[in-house]
Amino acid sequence: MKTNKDIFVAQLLDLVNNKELVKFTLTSPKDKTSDLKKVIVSAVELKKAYVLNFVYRHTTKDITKNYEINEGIQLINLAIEQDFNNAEIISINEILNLYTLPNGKIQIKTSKTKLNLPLTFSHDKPKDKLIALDNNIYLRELGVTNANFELRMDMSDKYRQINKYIELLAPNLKDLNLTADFHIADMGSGKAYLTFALYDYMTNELKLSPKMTGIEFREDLVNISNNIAKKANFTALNFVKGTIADAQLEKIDVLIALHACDTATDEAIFRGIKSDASLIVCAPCCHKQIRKAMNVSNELSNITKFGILKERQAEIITDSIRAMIMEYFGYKTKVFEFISMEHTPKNLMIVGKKSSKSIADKEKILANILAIKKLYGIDKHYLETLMEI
């Protein structure tokens, strides 16, 4: 008698053979301490064969491998038995979910779906993208494309994010009057998808010759990124281990800090201002400092008594004061929405461009900051402390 697992795996094989599989995912590791968090599988038509492409997603790296169909199915079967509690099949017409219950029994749920786009296994190159797929070594090494430089279906959101990021920065970068040896610092580069893309765009599209440094605290990511930069022949792109606060850097002309948590964003802005950077780009993450500092005793207490609303107020206040302090120091500042990052709903970006034409009304800015802090019972914004204003 077939078990639910056997039925589930057999259904997966049928979908693969019929070329109806969109994506298969294994999640919820049985060993909670395992560094392997997820496995993503898609069917890919390579020049030599139709295969299953596995992306092994670890805490700080992705490992990609291709397997012949039957071998891949055997590995999936074993992974469900030994390594993962949950699995999901997404096909053209339905979604099948497998759940391992606390008692060890396996449950399957099915829901109908209908894809709006035709299914393709060649991952054709999207049109009108600033970052090209063809022969793009770093995208291949980062798992965005397969060995044939075709976009992986499960990485389409990441590829769209990369291009949106470059699209947003492009006008600001083109307007800068930078010297030939200008320096870009990416604070908290992480897996460096956007770091590599920016270097690619600056060198290959704008034909500039920047020196670029990615700062990352996790040494394994630093080593992986440096190896990829070497493979891509990005000779002036280097990654070093460090934090935003203590990284030893030469003068910074363009400073980028994407999702530096809480006051780390303030430390990045501080370093950019102190270095007289021409451009500062931040995508803030977490706003704990102001949330804890708020002590509202006026009518606004009726709003801030609700946790979620207090949190949103703290986000608005934190980033508003950041933008105002940047204006105080001569930056023409914009705050706008950015496409959501992969593991977080945060989507705000602050961009400050050093202005030589306009002189900020510093007294008015300080008065406005003081009024906001008084309204919310805040003593100090962390960036104020760093800048000593």
Ligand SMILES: C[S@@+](CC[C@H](N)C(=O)[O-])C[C@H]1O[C@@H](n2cnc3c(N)ncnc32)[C@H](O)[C@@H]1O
Contents of the next structure:
Amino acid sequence: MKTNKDIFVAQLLDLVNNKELVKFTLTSPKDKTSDLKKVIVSAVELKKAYVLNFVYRHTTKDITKNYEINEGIQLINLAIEQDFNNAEIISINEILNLYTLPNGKIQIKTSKTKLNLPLTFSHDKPKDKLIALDNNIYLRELGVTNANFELRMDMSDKYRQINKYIELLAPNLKDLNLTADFHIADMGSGKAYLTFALYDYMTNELKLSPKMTGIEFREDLVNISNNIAKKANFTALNFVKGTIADAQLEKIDVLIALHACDTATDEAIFRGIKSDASLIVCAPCCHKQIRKAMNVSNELSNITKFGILKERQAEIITDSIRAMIMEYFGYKTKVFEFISMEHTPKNLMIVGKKSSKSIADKEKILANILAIKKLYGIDKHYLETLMEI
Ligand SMILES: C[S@@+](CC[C@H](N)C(=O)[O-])C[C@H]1O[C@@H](n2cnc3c(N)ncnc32)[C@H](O)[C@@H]1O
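Could I see the form predicted in complex with this ligand next, after the form predicted alone?
The next block holds the full complex; its first chain is the one shown before.
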């Protein structure tokens, strides 16, 4: 007669064969002193074989191994008997939990999967992406992939965001005809997912030789990023501890500021304009300055009396005036959503390209900014203060 464990393992095999397994985990070691705390298994399609990828999670290290399907299932069978009390199968539709009770009996519970995760079994699938996974050292170091360069389930949104960002930036960068050495500054580089991807794309795809600097005031992030740059052999990418406003920088040709908080975005745009950058790209974050500065005393107060609507108005006004100021200083400017709202609500991008043509009507732009400010009872936009206009 089949035991609960046999049924559970057979179900696991079916899910693997049908390519419906999201993740399998073994937890609660029978030997409490064991250094091996957990085993995480996923099904992965390599170039030549469909295998089970085991991550053995020890106290201080992960060891990764691939097994042929039947061999892997046998190992799991043994591990449930000898090494672990609990196991969990997460499939597209169901979660199955196996518990070994103190009397040795095995109990199985089933529930509906609440996760709505994309399945990435195949190594080949993300190949059409601009940023490839294979042998990608910085994506591995940043935890986007595991030690085998396979995309981690919980990082699929981040990977999508990275690719979308490069996809959007690529035509703008190609248009610039930056052939000689040039300098890209990434203001508020944070964990630098996008900084690394941009450097990778510029050097390895476009075969350009930019110098790139990430400015970040968190020293820990600067150190981690510099270590990753070294491992990836990104010799002209450097991270510097400093503030967007004050960091010492050479001439900036491309200015990037993604999700720099509140007026830090204005400081970044200011530095880009002052440096006569050919391209300014920013994805604004919070918009506190204008929200506080708004003092509406006309019909629009019927909108701004609702907190969330005031916040949205503040976002629109802040970024519109930023775009208008960039136009005033000769940047052909576009504002658009760069990734769908479901991935990040901070999805607005402002891209300004320095135009060789003179601006049609600077006075008109100033008059329009003034009219918008008057409507919302705003004294000054922070970027105006910085630019002294
Ligand atoms: C939300 S994170 C975004 C990181 C990265 N640009 C991205 O989009 O993935 C913002 C980063 O900017 C840094 N930051 C914010 N204001 C800054 C400033 N004035 N000077 C330097 N770094 C700043 C923060 O420490 C944080 O790491």
